[in-house]
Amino acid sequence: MKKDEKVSSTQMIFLLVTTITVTGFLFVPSITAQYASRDGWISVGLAATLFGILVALVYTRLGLYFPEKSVVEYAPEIIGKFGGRLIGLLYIFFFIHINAIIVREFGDFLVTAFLPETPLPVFNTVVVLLAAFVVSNGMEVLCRMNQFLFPLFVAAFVFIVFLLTEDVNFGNFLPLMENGIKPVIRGSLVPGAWRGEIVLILMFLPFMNQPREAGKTLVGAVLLIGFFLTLTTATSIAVFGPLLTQNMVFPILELARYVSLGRFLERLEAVVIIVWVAGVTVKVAAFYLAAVLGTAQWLNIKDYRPLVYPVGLIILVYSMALFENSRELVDFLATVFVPYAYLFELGIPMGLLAVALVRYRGGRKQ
């Protein structure tokens, strides 16, 4: 399995935050907004933290008791093998589910903002390859080529902000919470499932050089992705307004089309594609890699490798048949991915850690 591949903790908090920010960039402003109006960034910001720092806790808590194991290799040891290997089951077809909404969403973003008369399933498909490549060679090329990735997509969001200052309008975020907090948690509920996906830490805190730092490696990710999706989701609204936000599709693709700096810069949305690819092969790789070892360990084979392009197939099919169109995805994550991935990324967590320091209180098996 690769166990003797480590990581750094910066490594790791480069790669949850890029994994979590890239989509939640394309989708978390609009949908935010449709609940919270223009306190949607208060939703994102603070709301939203603070259930990340809760999952980010209860992950640390549980990785401790098995350091050197994923979630599929000791839930079995906590509840039985029985009940552990089917929630490893679970996990499983979760990362398998996630991946195949985030090709799909990659697939939509192009078809639908640059290239209509192009087929979805190209677009698909060349993720994926470029995906099962990465996973193929395994978890440091997936962080060394993330920790390339990971200053230009910071420099190109910041660049495009930074340029946006001049059309910033405060008077959007006023009266500020004139509904009540009721509206802002109801808008912290998607990004909060979206900060979640630190879930994959269940499966990657073996290869991290120091496990013991898990809890600050997950705190630190989990305010960096709120900086990030608190600062895009702030900008929209400060530019466009709360109600031309919400209905919009790809706030941040319409951000950088606005900006204009004289005659001569114009139109950055190339600048937001490039990067966008690049950072979204890097999602697809980690929930990619995530799936195939979940795969590989319920199976008890050594090597995953030649699960790589099988689980593969299944992702580029499985994306392919899920939505009829963009519209039905956005209506799924801003309804159903709610539950659905709180159950995975706190649910079976916190009633795993429960179980556990039962059994091991003390640090001893009960």
Given for the second form:
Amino acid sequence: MKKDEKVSSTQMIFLLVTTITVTGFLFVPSITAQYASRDGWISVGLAATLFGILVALVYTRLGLYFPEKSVVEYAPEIIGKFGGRLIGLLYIFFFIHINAIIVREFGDFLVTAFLPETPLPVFNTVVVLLAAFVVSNGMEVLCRMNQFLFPLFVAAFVFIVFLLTEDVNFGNFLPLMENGIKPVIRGSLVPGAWRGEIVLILMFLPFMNQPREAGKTLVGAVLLIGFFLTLTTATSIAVFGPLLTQNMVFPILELARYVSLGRFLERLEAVVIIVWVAGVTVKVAAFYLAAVLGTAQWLNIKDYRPLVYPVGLIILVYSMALFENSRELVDFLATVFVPYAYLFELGIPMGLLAVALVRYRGGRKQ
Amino acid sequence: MIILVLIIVFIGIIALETPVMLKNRQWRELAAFGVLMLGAMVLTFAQVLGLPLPNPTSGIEMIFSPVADMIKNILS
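Next up, the form predicted in complex with the partner chain, please; the one we just looked at was the form predicted on its own.
Below: every chain and molecule of the assembly, starting with the one above.
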């Protein structure tokens, strides 16, 4: 691994925001609306953001004990060789599994929404191949590519929401918290798991040129993600109402289709596709890089590049084999994914942090 | 047909990656690449031929669905 690759805090914020928002804004609104109904925006905006900030603080505290190392490298130092290496292996497995799910989401979305005649493997192969190319070029290239894409992404997003302002009906938000707080909390679990994908920082912290700014970076990223996802959820509820939102598979796509400005500016879903394809490539590349880096560090290999293609093939195969159809995928995301993701996003890091706090109470020997 | 294409792709990847490692005498890298590539090839062929793959999702569902149910019960 090239230790001299460094990225700035801004680049890291952009990377995390793109990575999480890009799949979040498609899948989160309808899953949240299923549980929280018209209060979905509270779930996404407040509850999930609070969870995200908690997670961010844990990662920062833990990461700053070892600013030069990733979780795969420092876990053995904290809790001993066997347990630490097991945790490293679990994280590698987690990154590969999540990445396979992301690739599947990508293919499923394109097949359902746009190109129903094209077989799924075509999309999956293309996106993994692109990501493999990015990964073999390293972290800096990934961040620069994203630095170019991020403003376009924000612009497209704001554009769609802005064009819909005349159709927004704030009456759809009332009554607030009709059934108490419980549905709101339940609705926040899935967006919370999404927010927790900043777990990537456990692998990427050594790349930051200012590790001391990690806390600010992470909290900033969580707040920005919160803003974008809340805007999406709130707009789809305000325009379509809670019932319609929860029955749609991809509310943001319907929102884009809904835009019609003077019978002239129409069919904006093409914009969604551009954002989605570009963003997912970044997202897949980020998780792919985390998986490959983790594997290389776990095996004590200096150069991770030989592992790019084999790991990519494994991701590709599992992206097709994990689920029979997209219904199963959404089911998994809405139920089992929550405790599974929380274990890796909060459970294990908190455990590591607890041990580290006790062990290094008097300051760590360098 | 598809198997032939896959074999060509695999040979391509191996031909692309191994010479550099051999030249630089990176034996650890080579071993890791070999093992992972072998695993990936087995998985790909199994998937293409329709053989059952070890699917981690079912295991994860088995471990975590009680927790998911518990959350559901608490919050409904």
